[in-house]
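The data below hold one chain only, encoded as structure tokens and taken in the form predicted on its own.
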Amino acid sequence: MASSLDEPAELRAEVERYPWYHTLELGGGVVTEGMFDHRPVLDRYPLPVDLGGKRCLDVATMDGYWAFEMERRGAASVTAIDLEDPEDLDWPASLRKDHDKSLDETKADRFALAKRALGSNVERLVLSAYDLSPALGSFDFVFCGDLLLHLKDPITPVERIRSVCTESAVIANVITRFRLYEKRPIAELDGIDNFEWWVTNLAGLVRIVRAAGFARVEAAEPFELPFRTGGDWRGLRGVVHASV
């Protein structure tokens, strides 16, 4: 993917207009200052190295890091879904009135800017993970990153992912550790203090994905995801590779 913006200074000026969720290399030395930087831990996510000929889906794409990465790995097509209106998100009632909406209000513009800069062909659709269905089509590979903890019902969207997945999926999420109970699937409920509902341990994440109907679920070793801003975010990530 080659940049369609010839002047790095022009691109940098556009980039600096927004807060960014993902750290993206957009060409010409321009890198977005994202809340999270996946580059140092990219190899910890078990994405296929070669996605040549595959139809891929990125669920809750935000700035599009994973959608663009799948395209870079040769995907025949990549569809990215997300919501447009921050009020449509599963914000807890205790936080809905006063939460900072800027990161969600501008994500469509940020995605469009990154797509233009990268010369990408990724298609972005406004669609909730709750509403994902075979009506959208089927996908050989699906990626879903750091979404489930923000959902009141984290299981239904994984069932929806399974309904459109024909080969495999990678599902990543913030996890926590419960001392002495790491092998038991456990979840912790918030819904008041932070924009997170259920946070599981790794065994809990595996159980959710298995309950959604995937035949084989393999968990990677948990790791810390670097973050630059965004408050007291938990850094530990769990990632599972699921096959139909």
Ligand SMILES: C[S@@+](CC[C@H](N)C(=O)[O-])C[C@H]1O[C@@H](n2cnc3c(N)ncnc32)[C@H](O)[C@@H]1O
The other form holds:
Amino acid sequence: MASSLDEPAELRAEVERYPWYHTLELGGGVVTEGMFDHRPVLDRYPLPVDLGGKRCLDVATMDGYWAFEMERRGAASVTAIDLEDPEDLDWPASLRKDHDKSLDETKADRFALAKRALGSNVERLVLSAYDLSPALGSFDFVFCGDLLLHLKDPITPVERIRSVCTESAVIANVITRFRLYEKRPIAELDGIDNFEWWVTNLAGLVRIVRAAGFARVEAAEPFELPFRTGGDWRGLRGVVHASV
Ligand SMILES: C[S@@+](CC[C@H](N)C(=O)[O-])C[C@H]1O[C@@H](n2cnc3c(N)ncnc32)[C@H](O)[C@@H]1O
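Now that you have shown the form predicted on its own, what about the form predicted together with the ligand?
So here's everything in the complex, that chain up top.
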């Protein structure tokens, strides 16, 4: 039987059943041990402080950190989309069979648990970013974080985001630096060794968002997002604010 989650001990026991991607404060002192903790760098992301009255969309929500944050900032509604079946992700052929998929197998359960603990009204839909369209409705503000590097085609989903966005969007992604080429948009291709396809420099991220049809694109200062357990993981993040 599902626990009521009224008691921190019950919530903690539920939380400990899963590996977590996001560090989430769920109340009663219960905090998930996420792979990433965005809290110390939250102000590096140019999200509107006040989303009062706005219809918001979180693309690739995972455990829901950004969707819950938009709700916390007063959004009138928040829709969060993600894929369900780990097999539907754009795995490189070299990794599809043997890659550890445990984090992707339980993300719907983790999101549901966090939503229940927070008493949230965020609506989570199983939908690929490639399939976003105005049939879903329109959104005043869209957030999309750390998705593009995992996609074979990172530009079509940003076009799809543009097609549903009526005001502005924040697009964040892992980026890299190419020495002496800060201003030239450049991408590095993987697709074999890591679950990464195209990793661009900051100019490349700006270029993708402009190519997708946003009229004005401003880049924030890049920063490091540490991986909680350390290790060989790209830390540099680029974030852009885009207006229609
Ligand atoms: C690295 S996590 C990023 C989580 C969160 N957006 C953030 O910025 O912290 C990547 C997420 O993208 C989702 N994803 C991958 N391909 C997707 C697609 N085609 N459509 C929607 N979500 C996708 C994964 O399921 C996972 O939840």
